[in-house]
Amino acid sequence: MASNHEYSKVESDVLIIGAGGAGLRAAIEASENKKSVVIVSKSILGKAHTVMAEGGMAASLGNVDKQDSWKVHFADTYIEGVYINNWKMVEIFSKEAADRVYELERFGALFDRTADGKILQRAFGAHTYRRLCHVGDKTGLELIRTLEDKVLHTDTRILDEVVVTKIVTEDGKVKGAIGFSMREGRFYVFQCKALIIATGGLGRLFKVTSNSWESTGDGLAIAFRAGAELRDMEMVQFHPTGMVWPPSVRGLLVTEGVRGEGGILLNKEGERFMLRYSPKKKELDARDVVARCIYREITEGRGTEHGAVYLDITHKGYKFIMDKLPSMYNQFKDFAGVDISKEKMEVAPTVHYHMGGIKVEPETEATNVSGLFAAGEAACGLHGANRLGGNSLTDLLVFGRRAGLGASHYSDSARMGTIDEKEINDEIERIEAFTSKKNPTNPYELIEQLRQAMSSKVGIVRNEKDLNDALAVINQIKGKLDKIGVAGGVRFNPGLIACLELQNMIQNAELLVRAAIERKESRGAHTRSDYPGTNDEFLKNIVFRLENGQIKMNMEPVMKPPKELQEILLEGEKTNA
């Protein structure tokens, strides 16, 4: 069948969707393995959510605290994940993190230094030792800059401002993907041997979030529709400190580096309240702990007039702040008119990271769909129920590399997929249909309803009634999806993007809420006021898959680590007690 539509065809051994840290590191590895690589990005190159990870990347280099080791990093990561992590991923990660940091340095990253010239490491919440390798408070930006430069010196082809709408499979194997260029208004058909999802998280499901506009969980939704399994969808991390005032910047991240460098939290009465909740770890307890403490201070009436608490680093002085936290200084000065060397910051929790995502094999990052891989925040398993600060950037490097390697090895014996014309026509017509409806429903109104419901009903503290109310809103919006549409064409039409994003957001929101209802306990970032304790019956991962258009949910028991790793965990539990 001949195509009724114009489109450009692009072939590659490895197709990577997403140009953040994981996607770029995967591209480097695939290129070094002599594979042809195409990167497709919804945003523009260099503008990835990775840049919002400001405080550092965790690795047990032992440059500041010589006692640190991969074993301690393993225990910290697994314990803070509240034992539903994939133990093999945690082992690989903690063993390889240092190598990836030193490799990034060889690629050209410029880290802050100790007096004797080694990579400097700072303290971060719930890490036993100081292990956050950093570049002031713009570490994510440096990581992206370095990897981007490296990728640009390969033969990798990069297509940015391209929205991928469908992963195409046949007999359980990936053939490629279909999408369109916002810039050109042109459709693209990507044929490949292997495909890597590196599209980041879903934080934009919520009204108050540190996530940038791209983070609508597109990769999760298109992978799920292609047959991939999704896991731990209920596990959403609220970063303790997001900006609160003015409203235009509400949710913008205030790096944990502020607390790592000595910042303290105060309520409106001037009390350093973390001494009451966590006298040992104080402001540097795990993120879920600190976020819940701040939430409680605010809800019990000890917050500021803007519904926040204070974060104070004025005692460190202007020079120290400009040396260690220049981006934070400028962020508050420019957006809030606050000089953080003289005035306290107002902060409150903000949705920051999704521990759930696409289920992958630890060694290769392969999914249950042949030829489909995932890495970074889009993948699941490393962080369990709660992520340690600083583990995300190293995650991108460790598993971005492994995804690139896994996809390369797979493509050695795979055949190039061929996407038939009917499938291409059907998808193009589905997308174009959004622009030709009479009296369409505005997608932005429904997105606003969804985000409002998710923020008010599926927040830091959850309960059965609120979760069911959120599910009711999701189902109402689902019933209106066939009516959404916008005027205009495909080129530079943000309304069309909103239509497509809404479909992905609704899919992800439904799975997230259904998992949150099912997990009748409190574990890590998932807190239930009606089930306040942690229950060993839920030492399981909730896994979703699509069968014949129907959502199927499984509770899979967590695999216990082998004996030698259990002994490491026992030591870690004693230290963390």
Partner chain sequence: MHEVVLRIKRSEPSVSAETRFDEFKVPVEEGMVVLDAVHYVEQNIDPTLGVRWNCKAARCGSCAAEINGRPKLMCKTRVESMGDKITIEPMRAFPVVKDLVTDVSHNFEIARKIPPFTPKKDTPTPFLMQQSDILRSKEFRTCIECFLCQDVCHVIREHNSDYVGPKHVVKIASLDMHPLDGIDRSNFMHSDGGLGYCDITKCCQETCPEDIKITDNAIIPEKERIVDHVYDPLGRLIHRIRGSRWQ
The other form holds:
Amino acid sequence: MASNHEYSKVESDVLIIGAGGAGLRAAIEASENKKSVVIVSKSILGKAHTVMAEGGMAASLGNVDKQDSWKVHFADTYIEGVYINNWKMVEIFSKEAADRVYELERFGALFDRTADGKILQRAFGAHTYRRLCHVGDKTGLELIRTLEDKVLHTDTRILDEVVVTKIVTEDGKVKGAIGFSMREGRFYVFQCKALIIATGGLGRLFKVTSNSWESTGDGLAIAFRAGAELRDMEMVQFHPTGMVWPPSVRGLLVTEGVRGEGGILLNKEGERFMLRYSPKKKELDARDVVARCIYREITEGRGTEHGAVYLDITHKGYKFIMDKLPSMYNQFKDFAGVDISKEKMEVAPTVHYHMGGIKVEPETEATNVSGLFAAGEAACGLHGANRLGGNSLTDLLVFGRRAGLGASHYSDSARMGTIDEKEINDEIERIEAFTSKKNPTNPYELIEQLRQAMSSKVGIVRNEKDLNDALAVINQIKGKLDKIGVAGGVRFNPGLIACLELQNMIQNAELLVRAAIERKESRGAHTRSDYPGTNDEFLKNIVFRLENGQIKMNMEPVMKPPKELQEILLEGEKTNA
Amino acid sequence: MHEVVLRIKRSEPSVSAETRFDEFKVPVEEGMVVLDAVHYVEQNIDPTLGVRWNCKAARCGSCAAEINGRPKLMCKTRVESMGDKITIEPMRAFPVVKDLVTDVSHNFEIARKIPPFTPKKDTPTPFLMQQSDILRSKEFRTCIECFLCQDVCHVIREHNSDYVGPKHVVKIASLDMHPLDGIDRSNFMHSDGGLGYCDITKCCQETCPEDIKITDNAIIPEKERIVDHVYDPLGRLIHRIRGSRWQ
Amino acid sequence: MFKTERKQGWFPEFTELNWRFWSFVILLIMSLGALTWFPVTGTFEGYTDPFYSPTLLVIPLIAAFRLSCYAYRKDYYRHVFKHPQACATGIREGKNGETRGYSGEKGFFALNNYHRYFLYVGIAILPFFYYDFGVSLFYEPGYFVLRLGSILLIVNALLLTLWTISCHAFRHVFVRGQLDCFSCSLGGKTMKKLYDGQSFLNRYHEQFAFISLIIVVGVDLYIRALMVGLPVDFTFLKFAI
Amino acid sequence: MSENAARYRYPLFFVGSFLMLIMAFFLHFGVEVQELYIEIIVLVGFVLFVMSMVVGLGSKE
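Cool, the form predicted on its own is there; where's the form predicted together with its partner chain?
Up next: the whole complex, starting with the chain shown before.
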């Protein structure tokens, strides 16, 4: 029976959800393999969260430190991930990173150059050698502009400002997805052979975050509801330095380059506390270490009255700052009225990256649901318990390309399924139900409660009691989910999108908190005050899976890397210790 | 804690041609930007208020609007700098989708027509370039595609012409001035690009939030490159003799 | 590319009733009249009037050089032709949605594209002003005399040079602005330094353009004031040689 | 000089030089006018002339 709702049907070999670095790179790869590609994103093309990346792209080109090689990059990444990353992904990543950077340059990106014309690479936290290819402090912007320009010149069909609410599967195989266009106010049904999730992280679950509006982890939630396995959900990276005052810019990232160029951290009494915590590496220690030290200074009352510590780079002088960190200077001048060449900055940890995500195969980025692929921050496995600065942008390209390749090969043999009308009808009615409720509760109130709870109870240092409180708040909000609603229609109605996002955020938050409770140890970004040490009994990944409505959780042991990679790790630990 | 009055233009052209100005009272905190005020309205008073934003750090260029008649980014304009009554309207050069949201998709159709970066045939890879050569193109690559310059350009705002707009001239200049770029886009600019319609009134350069010198460093050099090909017979003669001028 | 629903009312800028345009034309005619009716040919007490420096005939070329200069286009398009009245103004629509005719620089103003030829004339003119300055120093036989008028002449010469050198077309043609890769071409290093230097001047091209126009008219009026007998000259330095 | 004062740089310059020019016309054609009036008008024209320079360089309009 024809559905009584109007909708547009779009068919393609490969459907990609998310137009950040990973999604665009996958679209390029798929269209180069002669596949018809549709790319769908919540924000406009070219405005994904990737544009905010500042640090650079880590790759062992060895342009500056000749002795750098993929092996050292492998060891740095694996050790930083505290041994629970998928070693095959780390191997593929460190081997292919260099080709991806040179490929991006061939697409037209302009990196900073060394004196003899090669790509310049700079130092970054916890990298043994100088490895970050960068474009001033706007590397993410350059990456996404180059890929955007490349995609626009293929015949990929781009549908931006479209919210996907459901992935449709039939006996374990992907058939397509259902969503609606915010701009046209019209429902869309996508039928495809292969589907790639590249929707990025879930920083918006927390009140204080550097992530932008679209990072609510929608991709994780709709994939989970379609049966995909999610892994390492509890691993959330807190970047040590995020802006604090004024409240409107709380959580905005202060790039690691400030400390890289000599910025020092001071508490209220002006004491350089990092000398006490990590005398050798001081401010340039790994991100989770510095974040914990700042957190302790603030909670033990040595923080400023805005609840922060000072980051001081005035000793470098105005000219140096304007040369090396222009957008940091402008950011503090425009948003906080602070002149960082004369005054100290106030910084505090902020949620920055999500190491967890959809469990994928190392080579093809396929998930356990056939036809479903994932790449970028939405996927999981490369970074383990903590991510190296600069690894994320190269991760987007390496695994974006492999996801595009995997999806193309899969779609050769797959058959295009058809989504039946009843399923379309139910989904459209579910969405429209939000707009036709009598005196609905405002979704933003519940979102605010959730974010407040996550930031205060599931912060850098976690404990059993707080985590259970958070779980209670989540279940309480879950109870009120059916009462949320909003007036107005489907076209560009932020309230309606907030309702749909809340359902995904609650789903992700529950998995995150339950995984944090389960992992009774401290490892990488996940720190427990009641279990301070790391113990090898937890050398496992926590994996969630939805089986007929019930959330199943099991602890999968981590695969040991083969012998020759073991030696690389041992040698890496020596230099790192 | 004083309050500020937001006058926001509400309209949904595909539903009804009626447009109206709603007024909202918003309590002001220290360091509050206009986007915060709009968020306060959206979250507490009217969740159906259509507004587009993403990063809230002037990095993505989604929240372009006309605040008190001047095209600005909402996330970068301080509330206290705009007085007690702030009028917010959508960008006038583009069709309105709803309230403050405009349809900028046409810009991507134009972007498809711009000839992409094509290095010369025999360029050895990996590329070797000098830092001093990439600085010109690098300035243009800080463009966050907020389309404020397109909105303020009177040729697009008021007239009906086939001028691509300052934003795309900046994009073309960033490709043309790439040290290893092999093709010259000035004939595209002259025929399809409609650069003749630009009359150098520098409104775009004054409104760019990233301080790109759009007119001085992008539009005028592109115009001079068109003059090389079309309006300068003497130059073409010298080129034919010396052969090296356009390398 | 940007086809809006607005229709185009085709009436060229000149016939439209526009007091700014016609006052500009009247002023132009008056100043040309002044230049021709009581000329200051030759030197007056050693000063040569910049307008008459090589010959009066060069005035149209210099006027074209000024009018097609990128800095002035903004001024006369905005203030004289009201394209646009100001940035981000409302849309002035006629009865049935038509807006004023606009041909940009495709119609009459396509002549602006020949700016570089007028640039060549502008460069050729410069030495005369320095020569006039030299003449004004030694106009009294046997003496070196430095007067306020001479200083004005040299200031006028310097400002005209700065304006001509900082021109966008100068950057494109003489400092090889059209080169994509400086270090790939021979002599690229030095050319890049020249280019950067010129770009620095180019940033202030508008100020140079404005002040050089004012000074050249100022010197002309100064010399006429002397001719008419107003006691405005002043001698700083005078010694026999 | 505030930002919008720069808008008046051309009018100031035109009126200033116009006044001085008119006086030059009067003197050239021997129009009988009090010597004092000519002095004052030339002075006013000169002041406007200098003001246009100050305003014009004050800011980039």
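Between two forms, the rigid core is the largest collection of C-alphas that superpose within 1.5 Å. Residue numbers count along the first chain shown, from 1. None of these values were measured; they are calculated from a predicted model.
- With a cut-off of 2 Å and the rigid core superposed, Leu132 has a Cα displacement that falls short of the cut-off between the two forms.
- Superposition on the rigid core between the two forms places the CA atom of Cys192 less than 2 Å from its counterpart.
- Interdomain rotation between the two forms (smaller rigid part relative to larger, C-alpha based, rounded to whole degrees) is 8°.
- Summarising the core-aligned comparison between the two forms, the C-alpha atom of Glu269 is found to shift 3.3 Å.
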